[in-house]
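Coming up is one lone chain in structure tokens, specifically the form predicted on its own.
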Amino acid sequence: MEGWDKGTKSTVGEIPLMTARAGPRDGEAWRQRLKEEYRALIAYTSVNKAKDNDWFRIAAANPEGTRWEGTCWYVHNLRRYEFPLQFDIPVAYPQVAPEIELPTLDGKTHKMYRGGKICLTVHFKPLWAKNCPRFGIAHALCLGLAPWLAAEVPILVDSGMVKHKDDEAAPAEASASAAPSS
């Protein structure tokens, strides 16, 4: 935590770190540990949004909470740029994190692997492994997805690579008004 900014510090000192050491394989210890995951993301929501600073929506896509979607948004030039978000909880959870993906930035920046995932391997997987089994879905939102919407959507935006929706509608609507009425 030497290199974090005084924010991201209290920010993650304020998410509760996991105890049980359990991925999807392993029964009842699995359960106890996914409560934990939820009690760590409702954390994480309530301190975003004390601190302004809500960005992302997230629930479990299937009763065992092995796959999760949502959406997760980054503000830039007062514009609101809107993703899908979806990840698989890795059967060797919690050792290994998960792989987060916007599938609609699929091939539009380097920083990704095929399917729409993005690199955390540089920064973040030392990171989880050296935390390993206490970070949770929380930490990899806050530490990982953060940082990456961050550092990447500004030159997404700027390169012309992702477009705000209401610039991507404004063509459809001026061709349709141009269009010849019967």
Contents of the next structure:
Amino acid sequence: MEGWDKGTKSTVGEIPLMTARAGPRDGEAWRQRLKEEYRALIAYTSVNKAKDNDWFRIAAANPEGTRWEGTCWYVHNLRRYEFPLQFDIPVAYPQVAPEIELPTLDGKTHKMYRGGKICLTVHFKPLWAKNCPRFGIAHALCLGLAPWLAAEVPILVDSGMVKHKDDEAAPAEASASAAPSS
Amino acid sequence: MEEEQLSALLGDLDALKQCPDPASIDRMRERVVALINSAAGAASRSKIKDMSAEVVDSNPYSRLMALQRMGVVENYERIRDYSVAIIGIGGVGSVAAEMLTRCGIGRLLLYDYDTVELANMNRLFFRPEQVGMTKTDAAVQTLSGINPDVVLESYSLNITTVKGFETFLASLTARSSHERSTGVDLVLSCVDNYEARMVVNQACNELGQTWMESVMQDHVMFHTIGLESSVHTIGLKRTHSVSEDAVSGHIQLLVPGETACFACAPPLVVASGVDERTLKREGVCAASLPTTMGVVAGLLVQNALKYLLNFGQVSPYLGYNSLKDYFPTMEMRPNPQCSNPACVQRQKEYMDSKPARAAAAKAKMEAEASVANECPVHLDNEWNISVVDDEDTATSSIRSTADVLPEGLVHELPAADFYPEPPATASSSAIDDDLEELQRQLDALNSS
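Alternative state: the form predicted together with the partner chain, after the form predicted on its own:
Every chain and every other molecule in the complex is listed next, the one we just looked at coming first.
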């Protein structure tokens, strides 16, 4: 974890580690792992709230806990930019990390794989491999998604690729009122 | 043939110009129909029931069957009994599929979730007019035209998801028989990412299916992210593509239980020998050359044919560094502490079957010896040199053999740090809370 800032390091230290090496096809062992994932997410969310650094919402989108959906946001120049967030738990989990997707940014930055999967290759994948099976979803958000947002959102906003929703809504409304109703 | 028809048609037209004759119009119509039919006949051929070794220009298999006549392959026609699954129909997979199709493979199962794009046109196989089609459907379109004898199955799905994986497993086992546990004889992994490779590894370990993997290494394009003062400020160097290096690749044979699986040791890449800093570019996408992909696909299918048709030596690992034209080879034993339970299970089965294999090998050697009627190579043994069975001593040193790499090979990812895994009883009682209760807690946090 050299090269990471003190704040992130201390936050990661507060996220409980996983012990169950189990993926979505492992039945009862996966349920156990899922409990650990929840425990870690609850702890991480609480830490973020306590530090006034709340930045995501995430919940399982199916009863098996193999699909997760939510939102994440990033504050740049005092404005909040929010993005839908989703990912599947891969079959080979936890050997491989989840591929976090920000579908609304697909095609807007090169630092993504197809379908809005953010690039985790260099800054996160080796760390995940080294800490398998102790890292879970909360770690992927903290060490994978958070730094990606910190690096990419300012560039996307400054280059005009991403517009704040207030700026986007205004011209859209203007054109909607100008256009004949159909 | 066509020229004759056309010149006759011209003659008819000239005659028609001289005097209007309804009979010449009918003749012209017949000639045009004949021309259309001959054009259609040239574009595709009908299915061929048996592979013929007859040396005529119209036999698509004559040059392949010649391998048999020359004694390279004992029974080439057996290729029609074999089924091969190709995962990833990209730069390597599509070319491998075409090679196997032209070789007359019995059945090909093609898996990919992507569509054809113009950006793929620097590679071989796909054509610009196929842009927008799924890669599997576009491949079936081209391959069925090249060789209608091959049974082609197209699966456009993502194998890394739970649902996609189930379909993947079901399709592999669909035509299983008592002779083989799955319906395919070989799986070729031609995917471009670690996640998908791990999935193929999982499936093949569970099914005990022999597979080969190929890696085409793309040049890494580095970006250095500018730092912003924010709560998440972290210095990062990041890249777009998989860890790879445009000019190299490798192929590897994986026999569950017998050779190292993909999870036994961190994945390997061929080091480029080029200073990483010289590769840094502003830009994004992974570079790729049709040449390197063609070489890797060729190495892969060559190894697959040797494995299926039982000729030559099947390479357990063959690397390719195109900058130095360096081809490292090595063998990798499985890791007894592999994190993949299915791999450990296959290893156990392989060890258990050792006496049977030894007996079979001995019988085979005796049969060969009786045929050749061999005498000892050296009659005197001045130095008392004897052959020692290395199988038994190998088990204790398996870990170390996995760590020793030939020059030029490096691991793509670090190995997991060692943590003692807690005993199962302790872990199951680690969290007593109900799953639903935990969900409620997270929901409460989410809504506050």
